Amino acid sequence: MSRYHPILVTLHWLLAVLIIGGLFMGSNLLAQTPNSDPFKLIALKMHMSIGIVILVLMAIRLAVRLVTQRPAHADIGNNLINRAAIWGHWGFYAGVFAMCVSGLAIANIAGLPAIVFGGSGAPLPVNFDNIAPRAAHGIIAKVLILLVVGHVFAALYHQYIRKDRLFARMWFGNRNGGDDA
């Protein structure tokens, strides 16, 4: 087995775009927009919708990963780095699920579903600072950003320094070998 299942490949790249977009949106756009700005409702609707889609797709991805065959873990010749890579991948799953759960908790405590999606007409809270899961959401965001940066650097290291074609494993093509990518 030389490649991941095509569903995992598709979900990997789709989730990469959604997660990076959600992190960027939350860390920049939402963080910089006061809750009194009418645009904040539009931005929150987009951010929350993306978060829900991420949660559903991550659950599907985890289920597919658990039931499909996959390539053996990459062996870089260093047991500590090999284990760190495995834990880093599982860290993505844990971090993304924790991010989604903390986001849902913030939304429910602040009454956002009715405000953002239900058109209740109620204003947003002055801020979200006094909502306990908000701190966790911010910390998890920073951890996920570090995981993304580490993941990208590791992929570039494999592709351009080790030249071991590890990148091809997470691309489309013949799963049993071949150079059709």
Second form
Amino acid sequence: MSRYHPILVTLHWLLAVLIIGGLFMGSNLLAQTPNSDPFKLIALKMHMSIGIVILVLMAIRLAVRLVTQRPAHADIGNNLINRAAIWGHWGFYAGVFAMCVSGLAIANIAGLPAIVFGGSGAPLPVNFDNIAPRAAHGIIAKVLILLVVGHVFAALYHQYIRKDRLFARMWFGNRNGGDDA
Ligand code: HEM
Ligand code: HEM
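Next up, the form predicted together with protoporphyrin IX containing FE in place of the form predicted on its own?
After this comes the whole thing, all chains and molecules, with the earlier chain placed first.
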């Protein structure tokens, strides 16, 4: 098997855009907008909706990942780094789910579903600082950003320095050539 399943390929790139977008907008727009700003409600609506879409797509991706054939793990000749790559990939699933669960926890504790989607008209809390999962959400975001940066450098290293055509594995095409998993 030389490539990932096309559903995984599609979800990989779609989720990459959504997650990187969520990390960027979350840190630079959402967290910087005070809860007293009327725009905050729109920002929260977008952030929470996209977060839930990410949760659903990531769950589908995990299910498809578990039942489809995939390429053998890339081998760069260093056991430690090979293992780090495997853990890093699982770390993405854990990190993204943890982001979504902690986000949903903040939202529920702060009563956001009714305020943001239910149009209850109730004011937002002054801030989310006293809500414990808010701190977790912020810390996991930083870990996920580091994971994405490491992942991108690793992908570029494979593609341009090792020249092992790793990108082709995460793209569409004939899946039955090359090394078998
Ligand atoms: C938040 C964004 C991203 C996440 C969560 C993510 C997650 C993953 C995961 C979990 C895998 C392993 C395959 C699987 O189990 O499904 C993978 C593979 C891969 N990713 Fe990403 N990725 C992201 C962004 C990117 C970006 C921006 C690039 C390109 C620069 C990239 C390039 C690749 C490549 C080339 C593979 C194939 C690796 C292999 O064949 O072993 N990813 N990604
Ligand atoms: C993978 C999905 C998600 C990503 C990448 C993400 C990303 C972020 C980031 C980067 C921040 C700012 C953290 C900081 O700078 O300390 C943030 C804040 C927040 N997120 Fe998420 N988030 C996700 C899912 C969710 C979900 C599903 C919800 C709720 C349904 C949610 C609700 C919130 C709330 C309420 C805040 C606090 C905003 C503030 O302090 O003003 N997030 N998110």
